[in-house]
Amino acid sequence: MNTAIILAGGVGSRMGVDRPKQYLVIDEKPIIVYCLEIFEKHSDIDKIVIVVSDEWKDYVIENVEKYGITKVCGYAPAGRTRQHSIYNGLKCTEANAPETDVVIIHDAARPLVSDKIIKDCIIGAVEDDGAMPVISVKDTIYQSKDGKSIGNLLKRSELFAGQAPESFDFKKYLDIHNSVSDDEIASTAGSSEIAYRHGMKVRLVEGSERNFKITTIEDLETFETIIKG
């Protein structure tokens, strides 16, 4: 059984708008709903857990019911960091969908993920311990400690930009979170980072430029153009 954890607890402060980006309405539908509909319709997804702040929980529940999202089995509170939110989602999954084999973690503000990426991530978690979509880095990347001078040259062909969703063997991933310190959870930048540190094998699968996260006004305009086009 596969359970999707949808992260919808972010505040979206970089957008400069009056609500978190995942709740902005595009073509009469909140962005989070576009994301939820993809997982609702995907044949490999059995259950959905939504991580949401208390302030927006009623709004999310209202839209889940309005748009017929039937796979939602639980709601988890947003944490003080993204990884804390993930941990809350894992605990909610354990309580409401304990038979889960693979958990797949996705951002509500990334509403154009393809069915293929979801499937590839699930297969990766079954055959290895986890999987994440990546895209090649197009620009030359330089490392610098002070931001003023080049500290190290990096080989572009060996660099990849991570996307979501990220999928994992549920029990192994939950066990890691149960065993590590709160400080380690807080310092984790990406979902796969903590898995890799603790010996899980994470497969890289092909991502897509279309699978972007809505972070800026320009991203929002691009999404709106795609939806209306």
Given for the second form:
Protein chains: 2
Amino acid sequence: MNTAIILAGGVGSRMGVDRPKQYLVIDEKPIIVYCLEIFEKHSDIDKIVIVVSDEWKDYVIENVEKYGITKVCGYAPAGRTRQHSIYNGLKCTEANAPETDVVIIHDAARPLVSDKIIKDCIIGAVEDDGAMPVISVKDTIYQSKDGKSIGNLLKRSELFAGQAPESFDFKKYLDIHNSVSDDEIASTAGSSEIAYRHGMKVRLVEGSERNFKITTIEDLETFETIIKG
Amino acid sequence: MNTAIILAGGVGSRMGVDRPKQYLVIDEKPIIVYCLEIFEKHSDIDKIVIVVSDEWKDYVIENVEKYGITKVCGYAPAGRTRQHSIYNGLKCTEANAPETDVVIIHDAARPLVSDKIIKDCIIGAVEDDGAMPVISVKDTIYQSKDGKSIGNLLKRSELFAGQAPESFDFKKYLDIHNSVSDDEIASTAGSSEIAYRHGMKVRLVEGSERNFKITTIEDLETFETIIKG
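Switching from the form predicted alone: structure of the form predicted in complex with a further copy of the same chain?
Let us now look at the entire complex, which starts with that chain.
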């Protein structure tokens, strides 16, 4: 059984608008709903857990009902970091969907993820221990320990920019979170990072430029253009 | 003496328009002219070398005259890679501005570079051997040798995305190009890369989001919005 954990706990916005980006309404529908509908319709997804801050929980529940998202089995509170929110989502999955084999963790603000990426991530988590979509890195990236001068060269062909969703063997991934310190969870920059560090094999699958995270006004305009055809 | 090498040799465009992006006309002025004017007015810049493909050379000369860019001392032909174009610019500098101490290499399609970045780069090349502006990396970057699964974690705090202009001790940088194979020049992904690989100390200076390279239609619109205030 596969459970999607949708991260909607962010409360900030860099856009200078009145609400977190995942709750902005585009073409009469909140962004999070576009995201939920993809997982609702996907035949590989059995259950959905939503991580949401207290102040937006009623709003999310109302929209889940309004748009007929029937796979939702629980709501988890937002944590103080993204990885804490994931941990809350994992605990909620354990409580409400204990037969879960694979969790697939996605950002509510990435509403254009494809069915194929979701499928590839689940296959990766079954065949390896986890999977994440990646795209190539466009910038020339330099490494420097002190931030003052170049300290190492990185081959662009070996660098990949991580996207979401990231999928994992549920039990292994939950066990890691149960065993590590709170500090380690807090300092985790990417959800695959903590998996890899603790010995899980994380497969890279082909991501997509279209699967971007809505962060800026320009992103929002791009999303609106795509949605309105 | 400091010589700017302006790279305008690119002939392609990802935008589906009829000309390379550096020659698109925004608010009645070609993009390359915005870039040239910055170096023309900068008190630390003595000479300018322009790298340009044969087919656009007359157009560039015409605009250099029209907009009173007086520091131009030579035109170099475009090479088959960006680094070959740089090498051509270095040879043109040697021929037409042999007393050059520092070269500062910039993209014609980055027309919003600040005076401060130019100054910082020149100071870096004088005090170290070279300098480049960098900005922080927004993506979570993973390393994989085989492209199939995560092979190494990189600390985001140690990663920097390189911009232009890149500045170098002219003699040292030219000597490297004279001594290495054509293949090494061809496979160089960033102009600081070849410098660092051959023992030059390259300082990282603070870049700017505004100093972006015009690549997409969205970049072009952003530039137009900024120029028109």
